[in-house]
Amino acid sequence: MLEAVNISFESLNMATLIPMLVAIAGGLVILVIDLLKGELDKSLYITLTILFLIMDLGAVFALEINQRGFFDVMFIDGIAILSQIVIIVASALFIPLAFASQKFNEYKYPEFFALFLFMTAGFQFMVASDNLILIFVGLETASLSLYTLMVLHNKDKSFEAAIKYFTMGAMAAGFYAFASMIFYGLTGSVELYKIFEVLQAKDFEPMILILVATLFMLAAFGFKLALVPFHTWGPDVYEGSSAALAGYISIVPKIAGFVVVMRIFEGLIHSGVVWVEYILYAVVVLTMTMANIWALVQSDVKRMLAYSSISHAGFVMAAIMIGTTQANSGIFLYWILFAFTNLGAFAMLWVSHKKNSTYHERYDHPFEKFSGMVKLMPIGAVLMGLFMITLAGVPPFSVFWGKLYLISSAVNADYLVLALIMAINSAISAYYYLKLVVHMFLKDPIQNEDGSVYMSNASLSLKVILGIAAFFTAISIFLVNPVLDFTSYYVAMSGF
């Protein structure tokens, strides 16, 4: 006969759920307001979204490090807090873009902002748990919201992008579920730390099962992070999304995916499953190198930025494979420095967009459209040039120090060949970033079909966001050490 088990409310430690509950409550509040009083100005929903994100951030800072909650499925370590901070701050920077022109159809709907908050909560659940089931719930909550946000753009390419993203996401979900099933069958647990304990204690004869589970898990997150050879959907999804949402996709979903990959694959390597390292090595080299080669031949700036984001993901995966404290600190340093710059670069694509104009029969942002930009929009050209040379890793700009720190972590861990490959790929990437700079500063403007040469849609809110991105991109040269100390503190508190 089963005995009833009494669980006290205090033992659930519900405080660990407060940040996610704040975001979810914000989404529900927006939906209720729209239900009670429709056709309100979108500025109300934008303000509410930012307010709830600020409250969410405050709740994260209030969390205690290294605690568990809600039947031990929540795991709040330094990595969980640090990654939530990055996710919320990047989300808060993205939302004010909705104050800009009425050009983007999705901002008219209150549901956009509710889904955005639900998506943020999903990413937070992903990074704040080491339970395979809760990670899956967070992953699908965020993914389903993101698919819908893409469709709300209401363009032919956005429908195509959402369908591709949904198809790849569904496949990734299946791979993840299958891998989790195998890990549970082998170890009897869905808690990562228990899985690693069992793997470390036992000498499994059917190593093929661990190999299969690992490969399926890698494929699942390979699709989510657009790692080679699972990247094919990436450039099309970026192209079909609005410039603002494409910039968001290149930053926030990936940091959530990287944290989960860090927890899973570093745990497998430390548990003695050494061949995982070799598999990751191949994926890292392919992702960095092939993405750079494809970026070199792109005719569209947005697709070039999409491939460059894939290459940047390869750099971060290299740090995850290395798995040292220095490398893990470098992941967050690199991604924080990359976030402001990449957001600014995609926002500049929005500024450069001219409605009802065709610069190219296939692409919206061909390189030729930016020709002579310095003569037509001097400040815009200077800002875009700043973002490009920063992404290229030209010293002394911030991303250079992020790349240098990751390369030094590879050298310190005796991955000398990998460090050389990372340095070569960094040099290759400079070419396609500087190609855009050449078009902007050294070529003459090309007239559009209607006789126009350029059109700026930079509203006040967009100028403010661009100003923030440019300001942090410029002064981050002097903030590398403080940011590194900040990330190192939380990584050290996580046990990684």
Given for the second form:
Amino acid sequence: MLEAVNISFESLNMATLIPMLVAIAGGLVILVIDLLKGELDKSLYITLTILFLIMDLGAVFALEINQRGFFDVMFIDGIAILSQIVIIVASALFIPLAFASQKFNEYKYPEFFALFLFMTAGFQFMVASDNLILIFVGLETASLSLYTLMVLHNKDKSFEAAIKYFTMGAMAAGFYAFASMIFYGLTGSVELYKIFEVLQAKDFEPMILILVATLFMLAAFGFKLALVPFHTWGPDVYEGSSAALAGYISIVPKIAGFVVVMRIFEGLIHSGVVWVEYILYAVVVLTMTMANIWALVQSDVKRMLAYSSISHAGFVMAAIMIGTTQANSGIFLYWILFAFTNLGAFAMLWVSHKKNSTYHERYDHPFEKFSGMVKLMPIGAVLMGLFMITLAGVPPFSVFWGKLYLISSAVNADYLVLALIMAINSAISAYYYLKLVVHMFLKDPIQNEDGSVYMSNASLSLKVILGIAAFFTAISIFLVNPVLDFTSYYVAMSGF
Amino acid sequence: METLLYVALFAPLVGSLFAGIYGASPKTLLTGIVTSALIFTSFVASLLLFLHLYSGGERVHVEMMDWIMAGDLNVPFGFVVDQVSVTMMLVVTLVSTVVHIYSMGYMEKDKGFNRFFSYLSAFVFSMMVLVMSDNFLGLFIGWEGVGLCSWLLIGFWYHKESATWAANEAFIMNRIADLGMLIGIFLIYWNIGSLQYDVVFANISNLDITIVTWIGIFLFIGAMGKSAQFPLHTWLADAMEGPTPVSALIHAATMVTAGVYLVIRANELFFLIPDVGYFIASLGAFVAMFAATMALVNRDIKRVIAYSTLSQLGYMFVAAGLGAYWIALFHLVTHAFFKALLFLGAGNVMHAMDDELNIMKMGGMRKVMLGTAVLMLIASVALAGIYPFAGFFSKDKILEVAFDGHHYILWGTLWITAGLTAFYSFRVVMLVFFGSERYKDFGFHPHEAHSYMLWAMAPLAVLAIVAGLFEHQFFDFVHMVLPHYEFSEHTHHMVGQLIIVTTAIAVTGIAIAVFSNMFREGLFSSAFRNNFLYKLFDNQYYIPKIYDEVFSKPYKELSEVFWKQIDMKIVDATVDGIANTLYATGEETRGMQSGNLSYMLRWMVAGLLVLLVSAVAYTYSDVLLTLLQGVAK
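Now that you have shown the form predicted alone, what about the form predicted in complex with the partner chain?
Below is the whole assembly, all chains and molecules, this chain first.
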């Protein structure tokens, strides 16, 4: 006879779950509305999604720092709150891109928006837990939703991208499960803090098993964060997805991934196993450099941005490896600044999306498309130019401050060579970003048209999003300090 | 008082930004009105500050915020209003107000109307920073700011090649001089450790005299550029390509006097080095005569006035160089009034003549534009230095200073120049407003300017007449900060004779101009035009040509060599080499991105495998080593 399990409701601390529940409830509401009355306009769903995201954000702000909940699997520390804020805000900024003026297959389905909310909830679970199983559940919830969102774009390229992403994602999931299994086998727990306690007590023996588990973890998250050599899905997936979704993929899943990696590798780097640090070092340098070099030779702007996003991720991984408080708060600063700029860059591509591209048989956004843009559409060219030089890290625009802060944290932690490599990579990246600027400002238009193609997908809300991105990019010099104070506070609160 | 200071300083900036917002939109009169009103506000604030100081108030000193805090260097954004700076503020804001109002009429048909007011107000703001700063670095910022605005305004009609060329010339000439000024500022900081005027002047006398000399020389090089002293003078005449209100405000009344202001402001420094002061005075006297001779023969109405400005700046430097700082400042003030008036009058004439500048094509215009004729006549009389007009008092004082210091050569030069000045100013007046109406032969239909433009000029005309009478009040006011200049007993007795002699030559100059014009149109006969001196003056002493041959052409050839031999073959080749290597690496390795799913999965596993193998190797490195050694045996 099983005994009845008695759990008091208070001990569950349901408040920690409310943000995700809001998002999930939002998704369900959308599905129910669709069941009751089909064929509603997408604008209703977009608005609902934004509304639920705002409520979600409110619930996050209501959280208290450093508490556990729901059988202690939820772990709300500073970075959990901070990263949830980033995830939700970025999601809320990307979803209005669905207000495009052209009709797209995916936005016809209310499921798109439901899945979007489920995905957001998944990412939130990932960052708000230190339980390997819950992280896994969050990861898979988010990933499976994401694969479906990509397929809904309903083009050959997007099927291909989604299948590739799914297959490789399955393998990464396998790696993750394998790594978790070894950790469980070694320590008898799936809670990260307990795992490290036990490992510490055992003095990190047997070393080989710990290293193997670490490597499997690294491979799993290397895939998620597109670190070289696990990055190969990246460009294809970016190319296959709509520009709006590609922008999303470049920001939100990665911040979730960073947080988990911070949690897992924090303990390992400080374990005194120098070797882990070497491996990370190699991966970081490889990711930054190779992605940059590949970005140089791309002939499509979206693929170029895909590779450059990989390189930016490498930059942030370097900070995770450094692991000081300064570096960790720099990560969030960098990513917040990067998010706004990348939002702008991808939104510009999205605005210029045209169903039947006449510029190139394969690519939607070849560099030639933007040739002489300044003559046809000066404002658009200036905006795109702003985002490009910002991504290249030209002061006083946003990404520059992120780079500055990360490089200075590398110098402060005595990683001089790493700081040098980071600086050189920034220089290389300027080349391909400026290549687009050169195309826009110094070349003649290739097809003699009016500038309508650059605004073929524009609508008021897209312009608003572009305006927001440009505004925050341009005034970032005034934002850096407040944002940094904000992130440093949360990061320091959680002891990273 | 602090509020007044901030209002005086920032009202022009607000105006500039306001007009800047409309920069690309079609003309709206609003920008002109708002900027004028704001400049006028600034003028009122300056006037109140002046009254505060005049009634014996303390000088106003504020530190707005910390600006540069690097190591030992601490430069706050500080501003000071004392007797000297308030004088400058009054002059700048008064002339600016007049010019702003005038420009509303002058620029009414120009497409860049809004842009013009934005630049013009930005200039006023920079000039205010320049005169109000309490340290050398702030002064330098203002210095560069006025330089930038001057560049923007000279090249305002940027579609004209000559205008862009002149703008660049002015900018580059000033850059050369600014380098000298920067070196001077560095030297000050290096030796004193601060850039605040108070600290610098309190400690300057403790320095080695050689260093003070060098500081003085370098600062003066900066002043030479801004005030267009020989040999950096060529840009000022070419700067007349800009709109005429700009010439009136920037290239006559305010910016070009910044060099004089610098010498006056740093009087405690220059006081220590009388030799440099004497050099400044000599150069000033030389420039005064040198520029006046070029003005004698020029036929371009604006260029004549520009050379006259150059010449008058020379006068100011004589006074400043000889230690009579308050007299230099006094001449600066009176000159600002009558020279701005003269330029604005020339602007009216130009407008009436459809932008024709050649005075030979004018004549008899007093019949159609009497108001302008009267105003220009007042200004010319003031410039010639006839009692009781403003120019008389200040110019005469400078001659007395030269005489008093027994610098008879300087005095002689200035004395002759006074005659030349009277001659060329009346030559212009006569050729433009009197004589036969030659313009009819060229098909012009001149008309008088808007009446509000003439009214705007009226305050300047009044001041050009009466400003000189306030000599003693002016002296009492500024001598609280500027050193007193004592005339010797000897000069005291001579003053009467000196005045008579000077007035005599001025009157003679006027008489020659008037009579020659009455009896013979055009004054210079064709035989006279082949005269060597005439050619020399007319070609500006061939200096532009010499600069072209000596500096520009060799520099260009040198640049070609550097470009083709060093830049292309060494620097570019290196950079390209690096870029090509990176590019090639990218091309070679992009095969990794085949797009084939199986390959991609293999890459993932391969990556993991390599890592695993290395992990094993790392953990069991000692075991492996023994194994390998065993195999080797």
